[in-house]
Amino acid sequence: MNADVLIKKIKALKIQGAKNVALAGLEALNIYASEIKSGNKEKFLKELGSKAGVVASSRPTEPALRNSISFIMRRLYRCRDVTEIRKTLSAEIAEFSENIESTIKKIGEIGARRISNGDVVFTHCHSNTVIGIFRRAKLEGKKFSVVCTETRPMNQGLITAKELAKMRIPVTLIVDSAARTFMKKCDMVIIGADAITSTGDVVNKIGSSTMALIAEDLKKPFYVAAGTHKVDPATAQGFLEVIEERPKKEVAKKINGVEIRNPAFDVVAARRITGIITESGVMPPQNVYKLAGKFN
């Protein structure tokens, strides 16, 4: 597939997921460095770390995908020469696929043990890290359920919902508005989360902050299921995380008279977590930046 492409369509939303955006943005960048000519190593640095910018800048909420670009990258310019770079730009990609892949499964495996029998969980949008930890506790033989919020603009909980039918756990779809009426039979909340600052706040879809809100009004378990790689290393240094706006027509088509905004995105404030899945474990979100070094 052409690299241009694939960034088009991490842009559109149609490929979803930080795993999923981070593996296609690795594959653009092989793309792109199969694409450059040169032999010489300092000039296909130069040429490979301008596509990789490119490829950084097309999901902004997505430390993911730039912790993983930065962390190969660093690697490529430890290289002798453009055989080795190609060589090693590879290799590195397929091992951060397996860690990806083995981050989930552990999370998987830690976030089920939260899950009891009867159990009604409730969660918003879609996150393959959440739907590996109600796939484990299904493979465990425990009998629950989950509600999950249609998640407007895009109606990322559908994919959810689907998912959950397949597996033939039994779930409840919901407009986000009635977020309040059903999580007062739930037994806890689960979401994933694009972005972890170094204070612990996460950052996921917009509503995600609404929902915390109700569950901490509710006294229900907050839980955010991630994998230290969603950790963004910037916030230390005083940086902001990004907040993406999205096309105003995900919204509504134009309304003479009328100001849509479409922010993808929203904060949960650390203090309303009641904790984050890692593969290291269940802890509070303050102490998760102290274990994101691996990829960062």
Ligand code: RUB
Second form
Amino acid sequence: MNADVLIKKIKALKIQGAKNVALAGLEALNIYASEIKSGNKEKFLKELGSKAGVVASSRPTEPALRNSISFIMRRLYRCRDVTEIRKTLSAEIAEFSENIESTIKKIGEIGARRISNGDVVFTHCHSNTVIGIFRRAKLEGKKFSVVCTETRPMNQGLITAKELAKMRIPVTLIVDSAARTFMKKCDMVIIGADAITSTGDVVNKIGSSTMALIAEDLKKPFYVAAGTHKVDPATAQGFLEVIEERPKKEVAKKINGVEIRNPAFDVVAARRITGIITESGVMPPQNVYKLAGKFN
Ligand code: RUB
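With the form predicted on its own in hand, show me what the form predicted in complex with ribulose-1,5-diphosphate looks like.
Let's see the whole complex now, leading with the same chain.
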């Protein structure tokens, strides 16, 4: 696979979801590195550094991607020569990828404990981490069902619905505007996350904050499932999470005299989150920043 093609796929949402984006970004970085000819350490790192910038900015609201790239680049700057850089790059990519997989597995185990027989769980968009919880609960023999929104404008909810149907988990697909109607009959909401800020706010697919408001109104527990590698350290330094604005054509064809806007994400306030299900346990949102580790 060509690295530029991978980046195009990330930008076009052909690869989506924080986990998939981070792993594809690392793959692109690895391919870019394999194409660098220079045997000089400084020149090699300069070239790779500029490619790392391209990869990291392919989706602006993805700290998991940025954190993975900066974790790896930090390691590479400590290498003696290009041979060591190449070896280290493969090893660090493997370590980060394994960490993401084991994080999702752990969150699956912890999150599944919140699901009981007969529960109806509401979700929005498509999250590998949330799917991991459903997979685990199903594996444990729990009988539950899921309501998922289609998630306009790119309909990632269909990916969720199809994955659940494949696992034989009963699933109902609804339009986003039917959220309140269906959430009334749900026992809890579980969504994924793209970013967790230092104050515990969560950035996730557009509409997530609306789902949180509805859940608050209906007094339903509202959980976020996300690994601590999604904590954005820049938010502790005063930077606000950048919200990606996507092409207008995803929403509608050009209409004269009409402004079209397409923000990809919004912010769920920490106070509306019952708990963030992390690999270290179910945490109050404000505590998650303290769990940030070597991958942030
Ligand atoms: C996807 C989205 C998901 C998180 C989940 O947005 O908001 O909830 O990325 O992450 P998009 P994970 O489709 O625009 O990428 O898969 O790591 O749980």
